[in-house]
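Given next, in structure tokens, is a single chain: the form predicted on its own.
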Amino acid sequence: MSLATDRGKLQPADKPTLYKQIRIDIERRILTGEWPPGHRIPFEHELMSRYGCSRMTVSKALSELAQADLIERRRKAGSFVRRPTFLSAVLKIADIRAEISALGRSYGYELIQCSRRPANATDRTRLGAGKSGKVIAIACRHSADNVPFAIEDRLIDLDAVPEAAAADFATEPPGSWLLHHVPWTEAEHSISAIVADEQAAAALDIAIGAPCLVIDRHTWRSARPLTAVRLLYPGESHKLVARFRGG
């Protein structure tokens, strides 16, 4: 009887292992942005004594979040929540409303249109995601001392980022709001101008057929697709550099 009842009740094997758990641990702070980039994991000492295991059980995990790109691991220094990375060598991955106001302009922000809906084809195919429930399609202007700066649209993947369903992006921007909130591990830009149409024009207040600045953007996280941006510049105004130094 007893050799039966053990049989029905769920095994030490059945469950994570330890250092699995503590891989999960700190991966779900990292992800869910309690742990921002730059931030230090605690000490391998500290985690043990957290956990009551030893040192290769740490060890193990963080290891795995290592090989997974979601920590750095600095010799006598400890482990830190890795900083993105990216595949331009163009550009970084800018806040616009903090950009404006570094130039000592004035940030104005309008949402233009905010809707939740099932993800079609066409914006799966955008996103690079070969399934997802749900997105947000955002369009929004950004302004400086009241002069149009760019215009925003964007899809959000609410799968892989399902906090974004409570956000207020009538008030906050979206691209702002999805840096101090969501980590990522990577991110592509697409540079490409184009000439304004009668649409981009009224928004852009620039004449039809006036050069613009485009930038396509896509981030992940761990291979998972978040978001995919377009961002159109008047072309005028706008410039891109980069500097590079030989090897």
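Give me the form predicted in complex with the DNA now, not the form predicted on its own.
Chain only, nothing else included.
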């Protein structure tokens, strides 16, 4: 897992066109604290004359800053540095295969169990689906350099994702397959910690009672549940990187 910025991104020294120059000038003043939250940014026509350009150019810079949530624009009042109420960071979650490969380690995948069945009450609750037809239930294990890395327990709604019926989860991890084949609009994650029970300990090759990081992820497309997954990692750390502060 890795966290990186969004909010317009820290530009990679693009050749500074004028509007970009204006944008990073303002960004710099905000990020250094020279213009604190609540500060009114100079009016567009002030920036026009300061930079000797048209209002459209200034406006483009301000629009991007607004889209990035660094400033707030209010008609008649002006533009203001946003008051941060949250730390905001973009979480980039690679699928586990890509994550392990990116670390330069060899990826291993093992399908433990895969069944297609009509959804029972537990499945429906887990997916959050009202009525539900068939589901695919998958249990599998990911390993890095032949050491267990995570175990995965997943449910896929076959009505919402009929293409999944044709996928071969014996050879391709379901997370990778879904990431590359199924667009989604919303996801929700819950992070928690548990201690390994006998089964988890055996699958992860750790001691019973050892700490595990748990990630539960639910994914929807337009409010329709697609999949629910629980990932269990041995307690060691997963890194996230964030940039910028946010509103």
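Positions refer to the first chain, counted from 1. In this text, the rigid core denotes the largest set of C-alpha atoms whose superposition between the two forms falls within 1.5 Å. Source: prediction; values computed, not measured.
- Once both forms are overlaid on the rigid core, the distance between the two CA positions of Glu99 between these two forms is under 2 angstroms.
- The two forms, fitted on the rigid core, differ between these two forms by less than 2 Å at the CA of Ser222.
- In the core-superposed comparison between these two forms, the C-alpha atom of Gln199 has shifted by less than 2 angstroms.
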